[in-house]
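Here's a solo chain for you in structure tokens, the form predicted alone.
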Amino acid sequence: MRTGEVDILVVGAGLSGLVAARELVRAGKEVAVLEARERVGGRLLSVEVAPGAFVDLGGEWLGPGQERLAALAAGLGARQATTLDNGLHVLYWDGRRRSYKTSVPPLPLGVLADLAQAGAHLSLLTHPVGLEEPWQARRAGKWDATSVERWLRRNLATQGGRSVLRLGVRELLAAEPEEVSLLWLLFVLRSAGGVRTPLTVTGGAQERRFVGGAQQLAARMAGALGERVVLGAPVVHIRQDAGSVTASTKNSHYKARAVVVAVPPPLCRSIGFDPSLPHERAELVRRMAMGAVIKVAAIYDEPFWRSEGFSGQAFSDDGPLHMSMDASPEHGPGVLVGLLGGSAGRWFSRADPVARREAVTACLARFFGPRAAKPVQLLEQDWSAEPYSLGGYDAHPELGALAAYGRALRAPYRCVHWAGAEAAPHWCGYMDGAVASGERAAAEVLDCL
């Protein structure tokens, strides 16, 4: 039985937990980071597909406005590359394939007009939603009781417009529109800088990637922390006594003055708390669900679509793969990545692997021709099958939960403090939000101590 005593414990060696630990060590505190997996990075996972060439099967992109993530990467010596946005994009809609160069796909004019008015409407609705306390908006209760699907049906005039926004919600939140409240969508959009930013490449959240993969950020921080990071140590119980806290795994006990829990809220259900969590926090944890997503990466000998004038970006109403992007390393093979999110992620998680591969490659072939149907390798990461993730990219509250219990999202419970991408007011659910949340939790603990 391993035991230890430190100043502060951190549960979770994802981006947020490692940032918190790094800040606390810099402040002169003794820290232990307990990570359930046998690796660091959490929802970051980079795979080497050729010597020195990496593909991200988890968090990948960053863009303007994500200063905290950019500063962290620069300090760690991680280089960035621009996501390919030049060339012809593909729209596969109503069984017809079209290519285009502009930022606006060649959808029917009625659908484009419908989307324009819906985007303007959503943008107006985001203004009264505060980032620090979105549940305090004047209409928060009504918006939180309204599903995005219900709003779409009431506010869009065309079936095509509703279909496009449904696909956007699945790509953004890895959930179905009926599962997400309007208030949560408005908060996430405002948190990310606006309606267009989350799904935009140039000038948006997909503008850049990390050369060598995003997981290197976690690996480099963990390397600097050294033996403070303990792998294979899932925390199963946290007990608070007068002025101290003890975190237990199956094989160890660690005592500290405070603990930062830096895992997605739904994962807190696997931790026993003594005393029990306050009612609002317990209800929030119970009523938050992880998105369902499988990230796929098709590996080719070369990015052949580039020589044919294509960007690798595709958008389709025919799934299961509704979008694709070029994620090719600077030097090495060609890579197309895409996401199976929401109901598609859940359904294909249970599907036969051969059938899943055939369905994905059929989509790629519709986008970029027969050659796309024959990747050298097809990588898949089913985040819902990860016991220490339960899904991705982040967690969303059930309808009504944010307005009722949102104030417990970041509120400390005695010696327990909360971090993670979901607890970030700015860039909630993104890597930048995870970094900011880790910094905030570290400062919070230091003030408390």
Ligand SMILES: Cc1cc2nc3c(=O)[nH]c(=O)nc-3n(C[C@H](O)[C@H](O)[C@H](O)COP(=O)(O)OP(=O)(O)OC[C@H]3O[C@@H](n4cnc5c(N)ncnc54)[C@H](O)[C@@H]3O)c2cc1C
Second form
Amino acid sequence: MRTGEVDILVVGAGLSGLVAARELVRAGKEVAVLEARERVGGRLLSVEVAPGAFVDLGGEWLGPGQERLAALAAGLGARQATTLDNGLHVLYWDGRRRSYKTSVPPLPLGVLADLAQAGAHLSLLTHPVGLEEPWQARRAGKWDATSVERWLRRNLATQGGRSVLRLGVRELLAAEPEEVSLLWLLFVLRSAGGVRTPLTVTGGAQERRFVGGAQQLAARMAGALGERVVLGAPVVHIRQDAGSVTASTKNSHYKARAVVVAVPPPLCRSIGFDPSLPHERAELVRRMAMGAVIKVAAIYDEPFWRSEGFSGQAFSDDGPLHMSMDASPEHGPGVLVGLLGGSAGRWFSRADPVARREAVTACLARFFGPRAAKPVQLLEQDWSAEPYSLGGYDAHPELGALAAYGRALRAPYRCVHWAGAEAAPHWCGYMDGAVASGERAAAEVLDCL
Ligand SMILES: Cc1cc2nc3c(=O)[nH]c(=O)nc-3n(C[C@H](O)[C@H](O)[C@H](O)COP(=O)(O)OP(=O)(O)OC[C@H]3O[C@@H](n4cnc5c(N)ncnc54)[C@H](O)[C@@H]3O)c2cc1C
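Next block: the form predicted in complex with the named molecule, after the form predicted alone:
Everything in the complex follows now, all chains and molecules, and the chain you saw is the first one.
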């Protein structure tokens, strides 16, 4: 039985928990970080595919407006590289493959016009949705009761426009449009800088990535925290007494004056709280679900598509892989990554490995020709199968839950404070949001103590 006593406990050694711990140590506090897995980084996972060449199977890209993440990375000495956005992109639509160079795919003009009006409409609707308290928007109740699917059926005139928007929602939230509310979509769009930014490369959220992978941010912070980080320590219980809090794993107890819980909200369901969580927080975590996402990386001897003039970016209505991006390390093999979100992700989880490989390589071959069908290696990361993530990219509230219980996202419960990408007003669900939430939770604890 291991026991310990510190000033502050942090549950979870993802980006948010490690940032919180770092800030607290800087303020002179004694800290312990309890991490369930045998590694740090949580939803960040970088795999070495050749000596010194890493591929991200979790969080990867960053872009303008993500100053907190950029500052953290600069401080840790992590270099950034620009995502390849030059060359021909591929659109595979209605069984036809076309290449294009502009930022607008060659979809039928009627579909493009429909999408333009829908984008302008959504953009207008985001304005009254405040980032700190989206549930306070005048029509919050109505928008939170309306699914995105219902909205797009009513507000887009063409079948093609609806299909593109459905794919966009899956890429953005890793969930089906019927699973998320219009209010959540509006909030996420506003939180990520507008309607265009989240799915854009140059000038958007996919503009850059970290040389050496994103997980190094977590590894470097954990390295500096040293023995304060305890791996293989899933917290199962948190008890609060007058002025103290005890977090327990199956075989250890840690006592502190406060705790920062830095795990995604649905993961809080596997922690018993004594006294029980307040009604609003309990309902919120009960009514939030992780998205379903699988990230695949196809590794080739070289990025052969570049010499053929292609950027590696593809967009398709035919799945299971609806998109791809060039994620080749600076000096190393060629890498195409793709994300399978929502129903495609769930299908992939159930399918047998051979069927999965065939389906993915068939999509890549449709995008970039027969060479793409024969990667030397195909990596898959199914985030729904990870017991300490339960999915990705992040958690979304079920219909009606944001308006009813959203205020519990960040509100501390006595000595328990909440961090995590989901608790961030700006870049909610992103690495930048995780960093911001860790900083905010640390400041909150210091204030409270
Ligand atoms: C496939 C994928 C692609 C993504 N792409 C991007 C991207 O390109 N750009 C971007 O900005 N973001 C991206 N994200 C999101 C980004 O990775 C996350 O927002 C961020 O890493 C979340 O950090 P966090 O600290 O909030 O949570 P997490 O990383 O989930 O950390 C929580 C930690 O808590 C631990 N834990 C859970 N339960 C317990 C327990 N009971 N006791 C102790 N420890 C526990 C977990 O093991 C984990 O280490 C992506 C995510 C995924 C999955």
